[in-house]
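To begin, one chain is listed below as structure tokens, in the form predicted alone.
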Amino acid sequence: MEISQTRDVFTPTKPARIAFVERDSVNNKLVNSLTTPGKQIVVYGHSGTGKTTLLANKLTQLYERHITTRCMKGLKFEQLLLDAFDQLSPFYTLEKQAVIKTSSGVDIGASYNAIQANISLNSATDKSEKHTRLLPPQLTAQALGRFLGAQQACWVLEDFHKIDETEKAQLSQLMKVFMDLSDEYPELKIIALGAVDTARQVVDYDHEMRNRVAEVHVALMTEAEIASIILKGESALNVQFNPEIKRLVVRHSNGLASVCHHLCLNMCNAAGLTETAGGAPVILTQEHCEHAIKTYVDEASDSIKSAFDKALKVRRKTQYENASLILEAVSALAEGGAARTDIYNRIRRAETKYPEANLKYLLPKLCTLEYGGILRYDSNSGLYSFSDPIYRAYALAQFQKRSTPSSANSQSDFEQTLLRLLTAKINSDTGSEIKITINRITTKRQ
């Protein structure tokens, strides 16, 4: 039996390899786009749905080389070009003795080394001055395209939606340049990974790209696909999850592969399993599950609280506590999500005169990072739901005093455990805040 490390099987924070699940609904479109010369690609979907994992595995199968730039706010277009150029250095250093030429006879390797020398010269620093790396005139979009193309490599831009609006127009133009170079370099392309509905941003900035960009939507995983992750993990590690636990993890991963990986890894850690078990399969029990959920809550508590603080922040004084009313309503409805009409009707039970315009305005905002990203909207079903099952449990814990007994009774063991642990965490945090306040008052009086 092949020995695998537990951390390499269940991978909540990096692309899955061993527990990678093929997704036929997305695979064909992605593979067709990757193998079509000149086709630029935007892969988008909710965070945690497995975009990076899917792309990483397909690139391994289809490309010998690729480079990845991780985008962030404030990153300039020139910095993008420099980052890609820098990552190509190992390829050209290894092939220093070889002459890499284009069909027109241009020595690509010599051109690369000349630009690299120019950058190094302009980047020199001394003890009294700080210098910023400058983009040399020779490092144009066309030049970068040729350097990548000569290496038969593609360029992945992760989280490209974080780039400032002013830079995205240039990114769109860069895609057009790469497309034009595809006759000479068929493998050359940019693959942009972004959040929901970010594909249209590239097209909006350059209408010429409308039919030249493949928009690949990575939807939430189905319950069968989530179950396949667990099955692959069981096989690789020689473990068996209690059937009820498996069912609950599948159901409450809420379509997010990352949540499934996180809970399964925590359960293996609780059982002391660091690699494939020898002999009889290790049985993971309810006790391991509860320990895993507690770890999950402890690790996520600060980020959960931060997300809710953003959502519930009073930005302007209004008659209604809109965010609280909406989140309470969504938490009281079906865990799979609810339509806006259902959310409105639920709010009206407590606030009979609540204006629908308030809901129309704030509901989409609660799906944005500015408001904590607590909710998500599925354009296929038209339903709003919590973006992470732990957010729903936290909302239930926050609003449980106003919850009806029937809603509490309908909760699963998984939700009840989450609810109990989060309630204890909230009460603990509140108690700590009170103690800090009392200590400050006492200190001032002394």
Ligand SMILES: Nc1ncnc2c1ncn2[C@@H]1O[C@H](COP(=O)(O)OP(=O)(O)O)[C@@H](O)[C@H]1O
Second form
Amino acid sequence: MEISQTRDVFTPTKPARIAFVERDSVNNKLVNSLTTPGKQIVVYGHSGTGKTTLLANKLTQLYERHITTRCMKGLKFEQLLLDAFDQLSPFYTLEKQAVIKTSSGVDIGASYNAIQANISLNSATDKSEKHTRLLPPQLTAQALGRFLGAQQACWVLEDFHKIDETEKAQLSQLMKVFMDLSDEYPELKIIALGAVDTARQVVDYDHEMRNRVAEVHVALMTEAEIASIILKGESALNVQFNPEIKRLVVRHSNGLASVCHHLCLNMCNAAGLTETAGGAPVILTQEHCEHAIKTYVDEASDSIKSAFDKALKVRRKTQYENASLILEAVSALAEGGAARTDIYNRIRRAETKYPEANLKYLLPKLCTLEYGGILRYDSNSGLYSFSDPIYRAYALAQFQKRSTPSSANSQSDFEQTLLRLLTAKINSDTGSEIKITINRITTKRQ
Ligand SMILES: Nc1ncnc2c1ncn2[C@@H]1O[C@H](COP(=O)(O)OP(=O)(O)O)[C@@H](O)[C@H]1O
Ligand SMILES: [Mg+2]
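I've shown you the form predicted alone. Could you give me the structure of the form predicted together with this ligand?
Complete assembly follows, chain above in first position.
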């Protein structure tokens, strides 16, 4: 049996490889687009649905090589080009001898090295302290396309939605250039990934490019897909989760594979398992599960709290505790999400005069990172839900303190453990919060 490390099988924070599960709903479309010369690709869908992982696995299966540029807010388009150019450097310095020529007879390696020399020359004479690198005029979109194409590489732009609108427009132009070069370099293409609702929010390309850009939507994982992750993990590590635990982990992951990876990894850790078990399979029990949830809550609690702080922060004086009311309503409704009208009706049960405008205003905001990104909106179903199941549990625990826990008996062991641990956490945190508030007041008076 092949020995694997548990952390390489259950991968909550990196792309899954060993426990990678094929995504049947998008696989064909993505593979076809990847193998169609000149086809540019936009992969989109909520954060955590598995875009990066899917692409990483497909590229390993299908592509000679690819380079990846991670996008950040404020990054200029020129820096993107330079980053791609830099990443090609090992291929051109290693293969100096092998002369690659374009159809018109230009030596690509030589022109790569010429531009590289030009860049280092510019940076060397740059006396300002900040090391700004200028894009040399020779490094055109065309030139970059040839450098990539000659290495049979495609270019992946991770989190392209973070780039400013003004810079984004240039990508559409670049895609056009790459399409035109595909005759000569069939592998050349750009794959832009974005955690957004529509492909157009990633790249707003021209109408005429419509048929040459594939839009691949990666949805949340289905329960069957999540269950397959556990199965793959079981066989890679020679472990067995009790069926009840499996069912709970699947249900509570709520479409997010990272939650499943996290809980399974924690359970292995609780059992002291760091790699594939030798001999008889290791059985993972309820006790390991409870331990795993505790670790999960401990690890997540800081980021949960900071997300809720952002959501609940009072930004202007209003009659209602809007964010609280909304989150409480969403937590009381179905786990899979609720439409705005359902949320509205739910709030009105307690606050009969609650203005709908408040909800209309704040609900989309609660999906943004500025407000903690606690909720997400699915444009296909029209439903709002918690973006991570642990947020829902936290909201339930938080708001349960106010209301009577009437539905407690319908909750599973998992939920009860989660709620119990989160409630304990909240209570201990509230203690420290009060102290902070008192401190502030005292300082004000002085
Ligand atoms: N097809 C898959 N099979 C197994 N695990 C997956 C799969 N897709 C994603 N994951 C896991 O889910 C988490 C989030 O995936 P990621 O690719 O980073 O999502 P995204 O890029 O959409 O935000 C990671 O922990 C990853 O290992
Ligand atoms: Mg990603």
